[in-house]
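Here you get one chain, nothing else, as structure tokens; it is the form predicted on its own.
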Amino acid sequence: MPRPIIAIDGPSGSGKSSTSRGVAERLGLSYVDTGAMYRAMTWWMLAHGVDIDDPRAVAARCHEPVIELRVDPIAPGVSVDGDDVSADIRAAEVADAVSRVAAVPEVRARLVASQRAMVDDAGAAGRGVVMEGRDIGTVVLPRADLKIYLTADADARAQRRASEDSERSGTGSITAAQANLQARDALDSTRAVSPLQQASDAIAIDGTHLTLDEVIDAVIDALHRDRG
């Protein structure tokens, strides 16, 4: 039987990537964060005084990095330009920005290329993928074999965030994130291109009141339904 490839999408804070590479470990698939690539060029935005409140300076850059995922789901991780930036790309400042870049269409472009890529490279490989991210099912992989829409409630999102926040930096405010998340899902459901939106055929999970588990087997026992 063909390897799945399955799709999590869902906005921030919801859990896809804690959920995504459960997955993909418990299945043997590759995991892919596109968030991770995102935020990876972002970074090397910022890194080189790009102004990222400019389109078209973001557009005219934005084929200049190497960006390589890690999809490895024990140790996920991404490089730019051969240097590891996996713990770089999670700082507060790539975080406010990053909706910001992402909303541009040739880095959407250049960045889906990519995802598409690793996706038949893996499939060449005998190997599934996890891909999560915000237009996973709708955009990147409208054919993927499962699509999930997973969600939490925004008390819930926040304190996830606010959580994950506090272990990379020892600080960590549900104030902020609230404030932080709003502003994204605003962003990401509002832009003009591959906007944040649930797939008609995606299956909704509500993590709210789920254990990270509970979760995965969720997700799993999708499959299995799918696939009977």
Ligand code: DC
Second form
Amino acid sequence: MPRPIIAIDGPSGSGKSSTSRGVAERLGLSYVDTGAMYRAMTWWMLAHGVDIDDPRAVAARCHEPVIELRVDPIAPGVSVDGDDVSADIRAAEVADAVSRVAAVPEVRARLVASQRAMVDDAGAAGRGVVMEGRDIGTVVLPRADLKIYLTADADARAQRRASEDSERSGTGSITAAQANLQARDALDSTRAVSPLQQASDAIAIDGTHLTLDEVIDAVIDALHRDRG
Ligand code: DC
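How about the form predicted in complex with the ligand, since we already have the form predicted on its own?
Okay, now the whole complex, with that chain kicking things off.
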């Protein structure tokens, strides 16, 4: 049986990252966090003083940064121009700016091409992939073996994001997380290119009342069901 390609999409804070890592770890697959690539691009734009409210300026420079993703689900991370920026890309300045950078078509074209290349490379090495994002099932990998659309209600998502923030930086407010998630969801869902959307052939999982292990089980069950 060829190694599976699994696409996991959903809004911010729905538990996509923990779920995707957990599935990749259990099944021995590569883990591709596409949000980290959009964040790394945004981090680079901010570090180089590019006006992220000017889509033409962002488009003109989006081919410059060298973005490398580590795809081991136990030790994922991202570097830009050789520097590890895995922690920096989680900063509030990046979270506030990333949706505007991710809405620029040239940015998406560049990152989608490298996401597809990563799947091809993994396939050539006999490895399957779990790829998480917003447009994986709809645009990046329309022929994925399994597509999951993971949701959770708004309070659960804000709570999760606030506790991740406080683990990372010692402070995390639910009100701030709620405001950032709402703003990003609105931008991510209404942008012209590749908006956040459930693919017609995706399986929806609502994780609000499930533990992480239960969500991981649900994804793996769906894979086995789908593949008979
Ligand atoms: O999953 P995340 O919160 O790290 O994603 C960061 C931002 O990147 C999010 O606001 C939307 C954008 N994104 C995207 O547009 N397409 C993807 N495939 C993944 C993320």
